[in-house]
Each structure stands twice: as structure tokens, then as C-alpha cells.
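Coming up is one lone chain in C-alpha cells, specifically the form predicted on its own.
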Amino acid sequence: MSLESNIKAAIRDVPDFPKPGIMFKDITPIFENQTLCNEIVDGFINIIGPKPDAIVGIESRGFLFGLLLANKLNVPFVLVRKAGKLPYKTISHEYELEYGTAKIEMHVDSLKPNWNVLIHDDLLATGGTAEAAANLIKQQGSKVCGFTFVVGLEFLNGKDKLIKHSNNITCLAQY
């Protein structure tokens, strides 16, 4: 099988969450299959393209595979989150929701300019949360190479946001 078959048979549909007429994909019984996640990495490694300087994760599940690849890369990991959850300065960035608006943030220091940096998260959805990461990192003076997704909702459109930081947006199983 396909690395985006085992994937895709791994990931557990939740009907109605978080609310009525969704259909949550749900990536918590990936983490079961040691196999599966050392596959996703070096799945992730073999068509990210030039290594980056640093690989940035989303909150929270982008922490995960985020990790596991910036230690395979040897680069250094930045964790982006929401606002109010990093104890030292931060940039922060807002951005629009559904209904409403959130906010991210990074250390001040976590980049160097003129950086290549990946951007990590579990689920490329409408694209505001890795948009807003890509604002924080052009923020500190470095740049994004790309985009990296366990999987990816197509029919929301999510790329559309991130192909004007970089075409290089990798979902490793497409829905």
C-alpha cells in the first residue's frame, strides 16, 4: 500500500465534531503505528526539497511530526501558538476566522534573517492558521521554502492562501 493509503487507513472519522455536519479526520490513531509515523517522516523528507534552516510547528498537532522531522533534519524547531502561551518576547500575528479573529505567536529570536523555513502543521484546512505563520516568519526577516501537511481538505480551498509564500505545500494524504 501507498504512504497515503496507510494514512488514510489509520485516520479515524469522528461524524459531527466539534459540531454538527463536520467530519473530523481524526491523525491521534496515527501515533499508534510507530512504523506509519517514521514513514511519514521520511515521506516528508523525501520530497520537502533543500533542507531548510528550521522547521516551524502549528499548535498543537503540528508540534508532533514537526518535531520528529526538524531532529531528523538536524535544524532547529519554533513553535508557534496561540497568544498568550510563550513565556518570552514574542511577534505576534492576527488573522481572520470563520466568525472572528485569533492570534499567533513566536519567540522574537527563534529565526535568523534570510532563514528557509518550513512550515508545519497536521491539517491544511482553509490555510488562516499557516498563512498567519508564514506572516510571522516573513515578520522576523527570513523566508518560507514551504508547507508540509499529514493530510489535506482540497475542497476548502486551503492552498489557495499559501501558494503566494511558496508553491511548495506538500499533503501527504489528500481528502
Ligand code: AMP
Second form
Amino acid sequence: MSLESNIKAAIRDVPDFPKPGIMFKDITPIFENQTLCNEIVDGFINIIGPKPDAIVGIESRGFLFGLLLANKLNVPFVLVRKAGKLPYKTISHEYELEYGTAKIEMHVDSLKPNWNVLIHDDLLATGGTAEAAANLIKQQGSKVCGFTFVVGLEFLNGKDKLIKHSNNITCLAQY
Ligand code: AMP
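Now the other one: the form predicted in complex with the ligand, given that the block above is the form predicted on its own.
What follows is the entire complex, opening with the chain shown before.
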């Protein structure tokens, strides 16, 4: 079976979570399968192109494969978190949600100017969260060299928001 079909076989669809009308793609069964975890990390490495200088993972499921990938590539892993969660001095970026706004943060000293930074999250839906992370990286004077997601919900066209930051966008399993 292909990597994509192995991922799809492991993902559990949970209807109406966290609210009615949403089909939640539960990736937690993937973490019970060590072989599949390794294949996912290698799958990213085979596709992403030149090694980035750092990987930024988005709270919270983006921390899981983000850290595994960064460790395997031997590059720093940097956390993007919701406002108020990081203990040291932060920079922040506020962005629009369907209703209201959200704010994400990163420690001020995590990235160096001109670094090529890869953004990772578990799932690409509308692209709003990953785009906000890209803006945070640019505020630091670093560059976005790509995006990786385990899952992409293609019908939501999230790539349209990201392409202006980098066209190197990988979703291992597409719906
Ligand atoms: P978006 O900003 O719309 O691309 O949403 C992406 C974020 O929301 C990711 O951090 C995902 O973990 C989460 N997310 C959005 N939709 C889903 C879904 N259908 N299943 C699981 N996670 C989702």
C-alpha cells in the first residue's frame, strides 16, 4: 500500500467534532503505529527539497511530527503557540477567524534573520493558521521555504493562502 493509503487507513473520521457539521480527521491512531510514524517522517524528507534551517510547528498537533522531523533533519524545532502560553519574551501575530480573531506567538530569539524555515502542522484546512505562522516567521526576518501537513482538505483551498509565502506545499494524504 502507498504511504497515502496507509495514512488514510489509520485516520479516524469523527463526525460533528468539535461542532456540528465538522468531520474531524483524528490522527491519534497514527501515533500507535511506529512504522507508519517513521514512514511519514521519511515521506516528508523525500519531498521537501533542500534542508531547512529550522522547523516551526503549530500548536498543538503540529508539535508531534514537527519535532520528529526536525530531529531527523538535525535542525532546531520552534514552537508557535496560542497567545499567553510561551513563558519568555514573544512576538505575536493576530489573524482573522470566521468569527473574531486569534493570536499566535513565538519566542523572540528562536529564529535568525534569513533562515529558511519550514512550517509544519498536522492538517491543512482553510490555511488561515499556517498563513499566520508564515507572517510570524517573516516578522523575524526569516524566510518561509515550505509547508508540510500530514493531511490536506483540498476542497477548502487552503493552498491559495499559502502560495504567496512558498509554493513548496506538501500534504501526504489528500481529501
Ligand atoms: P485552518 O487554519 O483552517 O487551515 O485549520 C487548521 C488547523 O485546524 C490545524 O491546526 C488542524 O489541526 C485544525 N483542523 C481544522 N479542520 C480540521 C479537521 N477537519 N480535522 C482535524 N483538524 C482540523
